[in-house]
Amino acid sequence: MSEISKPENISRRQLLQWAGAGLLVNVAGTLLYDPVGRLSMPANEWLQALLLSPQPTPEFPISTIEPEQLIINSYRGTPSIDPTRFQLKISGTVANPLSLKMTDIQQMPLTSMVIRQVCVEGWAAIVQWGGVRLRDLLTLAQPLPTAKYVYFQSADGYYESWDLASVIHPQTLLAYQMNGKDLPKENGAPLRLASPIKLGYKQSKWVTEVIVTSQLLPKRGYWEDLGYEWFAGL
């Protein structure tokens, strides 16, 4: 396993390159066109894209919390995970590759936050969601300057992808407690995806593997395959 150590604060300089600047490179260029120069990212997920803010979206009091809300939704059942065995894998355009216990994760700041989970099915639920934030554990994987997308690949078999510029966003979590207790096994445990700016299928549950990349590949998520939008954000 890579040694990790606790990460101190991103520097104002990486914030810069990855959430400010980096994004509006990414946005007008890499989001919207694939290598070859063709459109690839249609008007309104550009304008998502355009439009995300690396600051905190308002969240909720703990009081507002609607636990019988969040319907519980799987792409294949809920696959069998020892924890004490677990190990998450960060991969790809990364000068430090990591292979994370989750004693490993749990050592690291922990952030809670309560947000709204919405679904395009139409639903939405307020949950609290505690974890480590996606940028600390980049921050220890160090991506190199080429660094645009990062794919998430979990134990069921389900994928996704998102912009560089969402995984860092601060309230973008890999989260291992809801509503304050440990996360159930079928909500995703012992890793899911938790953030207020994506829509509910683009937060992967039972995730195992970060794979950071340069650029999209064919197949970009379950059901952006099936023809749902790609940038889904909030």
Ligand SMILES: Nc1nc2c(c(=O)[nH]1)N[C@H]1C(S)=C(S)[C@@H](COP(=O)(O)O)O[C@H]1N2
Given for the second form:
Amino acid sequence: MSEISKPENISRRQLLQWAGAGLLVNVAGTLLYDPVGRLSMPANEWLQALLLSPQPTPEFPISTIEPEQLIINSYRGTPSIDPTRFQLKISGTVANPLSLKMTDIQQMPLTSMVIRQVCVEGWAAIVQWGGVRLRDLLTLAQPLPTAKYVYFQSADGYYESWDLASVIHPQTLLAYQMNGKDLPKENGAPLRLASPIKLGYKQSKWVTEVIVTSQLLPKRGYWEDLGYEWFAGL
Ligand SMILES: Nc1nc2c(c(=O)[nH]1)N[C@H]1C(S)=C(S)[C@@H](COP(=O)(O)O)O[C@H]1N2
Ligand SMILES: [Mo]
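Switch from the form predicted on its own to the form predicted together with the named molecule and give that structure.
Once more the chain from above appears, this time first in line as the rest of the complex follows.
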């Protein structure tokens, strides 16, 4: 995993606007301490998960990517989205709900990783993904102490829910690049989930809304509601 660019283009003012007055965690995920060295906010699920800092999953060399192995798997075809009008909404149990354009998201730090995508239908492919860490987006939205789960709504009607710890894993991205190029429409443009710690059906394509919740709702995910396992860890 490598940081390809830094967020020079995001002004401090803009960040503070996004993050609101209670800014505790900066975009890089670093905790801010008060002058006596104590955390300036009571511990909560979000902070605990950040502090746990999981071991990163090993990645692959770029020479091993398998573009021809990646099978497009869409339950309902490819929705049409105008990327210039697109806005990603982040809402729910957060102090600072957001609506971000692709140009806002592309100014945030870009993370690139080469991982294996695994589908329960019996195929796998090594893919390079480039995008923004979900934890950076959540840091701007500031999950409230009761935050525990995150729902992802997609433009084709697909929906998914994840546990907060997996969402803020440093290799969980909202990707807009695939194998070094702009993410193709069929693979989820303008934004899709990509993570080495979850099965393919958790990796929502065409994500339009990120909704933080304190509870799992009766509907947990498109495939899960048809009987597939919810956690779906790799
Ligand atoms: N919105 C949406 N996301 C989705 C799907 C889908 O049908 N709709 N299929 C899932 C499944 S089962 C897999 S294996 C991966 C496939 O990603 P790919 O088409 O880029 O290979 O996307 C996942 N994300
Ligand atoms: Mo899948």
